[in-house]
Amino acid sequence: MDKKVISTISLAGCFGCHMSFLDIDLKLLELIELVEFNRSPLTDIKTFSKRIDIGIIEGGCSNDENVKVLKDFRKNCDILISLGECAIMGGLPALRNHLTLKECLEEAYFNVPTSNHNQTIPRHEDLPQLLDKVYPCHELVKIDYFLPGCPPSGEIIWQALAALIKNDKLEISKRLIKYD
């Protein structure tokens, strides 16, 4: 059987999910046998070297780096997950969406104790530039599997890739959700 290649991101979150990815433990060499990693932070690779046939997404899209990182992404993978809240409804970074832009900015730069007094807000065009609210991902691009929870549990992760791997139909058990 050749193997599948899975691909990974971590957009606007905690990367968490990418943690939990990690706690499918012992399975985790098993995996190995199954898929090869490219584009990844599991790897440090960060470019694609071939077509991706599962891609996985962690946080929702905060600025415009994460668009294009995102769409860049959705182009490369044949199968696109959302992983965790943050990909699926933004998550905590979408706490701000109750607020304007400018009053966030605001608020982070100027009505805190720490703020700086010069009253600037940080601007480069090196800088990614925010978007007026968060994201998730399936609103920018078509997503095919969302896998809930914060962050999801190594178990869900396990059972979706197992699935996904060996072309079987892909049913995730409530009693896996949490919510840490």
The other form holds:
Amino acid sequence: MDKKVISTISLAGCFGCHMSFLDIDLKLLELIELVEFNRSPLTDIKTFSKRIDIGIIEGGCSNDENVKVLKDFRKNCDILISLGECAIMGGLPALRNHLTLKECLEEAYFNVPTSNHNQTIPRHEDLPQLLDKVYPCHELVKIDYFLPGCPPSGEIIWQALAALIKNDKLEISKRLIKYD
Amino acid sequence: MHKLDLIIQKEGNSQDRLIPILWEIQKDIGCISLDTQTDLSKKLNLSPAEIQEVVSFYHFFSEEYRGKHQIYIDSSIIADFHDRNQIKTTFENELKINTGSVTPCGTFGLFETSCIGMSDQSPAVLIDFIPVPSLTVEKVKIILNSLKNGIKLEEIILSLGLGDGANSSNYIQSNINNNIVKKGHFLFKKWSKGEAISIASQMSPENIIQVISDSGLKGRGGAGFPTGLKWKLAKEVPSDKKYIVCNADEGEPGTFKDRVLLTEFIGLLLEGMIIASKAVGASKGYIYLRGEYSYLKNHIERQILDFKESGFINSFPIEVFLGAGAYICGEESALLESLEGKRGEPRIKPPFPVEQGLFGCPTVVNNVETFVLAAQIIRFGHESFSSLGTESSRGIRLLSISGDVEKPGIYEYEWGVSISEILRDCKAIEPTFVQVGGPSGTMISNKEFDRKISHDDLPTGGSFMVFSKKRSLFDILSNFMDFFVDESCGNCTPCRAGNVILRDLLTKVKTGKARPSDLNKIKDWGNIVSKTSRCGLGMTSPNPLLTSLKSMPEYFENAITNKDENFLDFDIEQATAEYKEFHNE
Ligand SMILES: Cc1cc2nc3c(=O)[nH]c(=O)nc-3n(C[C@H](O)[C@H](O)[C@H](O)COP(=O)(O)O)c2cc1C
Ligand code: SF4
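Can you switch from the form predicted alone and show the form predicted in complex with the partner chain instead?
Let's see the whole complex now, leading with the same chain.
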């Protein structure tokens, strides 16, 4: 069996989902027999160098750069997975959705106790432009699978990937996706 | 004495008086502020939260000041199609405020509300809870100018001309017309006061229930439960206290037949309730009257008094209880919660109201029309009724017909009548869609006009809205989805969140942003909402979308031009506009 090609990315997330991915521990050894990694923060490869079988997205879209990357992933990946609460629903970053951008930036740069009081909000053409809201990924592109959790446990990530790679049916026990 | 104390002295200080008390405060002060709520909670021995949860539930109660004159514009689809926007703009321009706010001087507040039961004389508004129908721009200006000049609303209404029938009586004095267009041979048989009661007084309770059962009468509130069986079940539960409740909440958009029954047939309604009380052994009756119909309260109470004076209701007091603007309170268990002074959130069933209803006692809840028909059945015998209609649906049915027709109003039909016959009778104008049974009913296209009104084809609670070919299907559906999103009580997630999701999907279709897979999503979410919601609201709210998707898929398919499922419409310019504006770019 050819190795499947995987890419991952973190958009407006905290890298928690990626950490959880690494939490599959010894299964990593098994995984690396089945897949190769292409563009991903895990490999530090910044561009796609071939067609990707499975793309994994952590985080929603908070700025124009996120949007660009997400679309690029959709273009280059056969299967796209929204991994975790932020990709699926916007998550913690989306708490800003009921504030205006102005309120949000002023709170972050001027009003917090840790503000450096130099009273500027950075703006540069190299800096991504913030969107009016934080959007979940499936509002921009088609997402094939959703793996819930904040973060999803390593076990779910492993089971889901294993099922996709081996073309098996995925049956996740209730224990793994029950959060209350 | 402090005003609040006076109100409480009059109404009593138990929780079941909470809604009447809140009504008095709202009408008197124009709001129920947090301070008032705290005062009230001490006097009623409730926590402030128990008051606030009730105040925040009902549309007509408000923590913020709603103005000396409170104006509510009917937001039904029928009003939309009768120049509602023009009327709304006129109010806004004349008052120089936006809908949803109060003039700076506090004289006028302008708001919107769900259908107020005037679809036959649309567009209509409630001014200080008095309905004013058939509005024109001129009329709005006259009314506002008069109010500004301190002329009393009652006088303005008189000058606009009183309505027909009992609408012009001393106890109603409204502008409303009954618009009874088609009188059949059952309901409209001449009433003779007390006749039904005196016949029933010669019958045993079992006998009464038998006659009602044999007639085949099914509830007219929408669910169609056999009335005889309901009464029998309530009779069989042993209890010292039982209640008869008339559901006069008539909240389904497009329905107004109960309004007309309450106006013209109030005597028969009372007789039906009294007969029911004898059949089940009930000791008290309530008429739960929707807040929008508060203008009928005096009239109903006058008739109750009249019955009392005639000796018909010695041991069966009947009270008129005013709702406060909540469609869900038409659902029988929510209605009972409301009668108990709480939020109108449906109960989990079983137990059904006939077992544990009002204050935990066996309770019969029936629609206005059901009681009226029951009284007629007692007068004329079960066969007079069961010989009409069809096998599954006996007797007659009142329809409230509105929309694109030359003759909107009340029609009495035998069940089994076809849509095309109805459309002919009401002189429908280029009929293209008909919504049978209100937003929670069925949307049919002109290919289906041979279908029939009956429990096994097109059941209905009486609403019949006709739409001509110049109407947009998506405008209609959007209005219905807005209605359900507004009126969901929020208790269970499938209905609270699912209706928002359905509305969003519909908006995608309407704005040309949908993809083919969205149509499946509508079906999937529709199924989830209807199969997993707690009460009838959520169980039926996806109906218009699902039925029109089924009968008119081409409308939806034609609205989808972009078939690219991978990339959805996302306007990056719009999404970054706020950021650029912030940086003055
Ligand atoms: C959301 C909702 C709203 C309802 N509104 C009304 C109403 O306005 N009037 C009414 O009689 N029944 C209404 N019903 C039906 C009642 O729950 C109940 O079935 C009916 O009052 C019983 O009386 P009947 O057997 O005479 O029809 C509603 C049901 C639901 C689920
Ligand atoms: S279905 Fe809707 S209206 Fe009914 S209980 Fe649930 S949330 Fe409330």
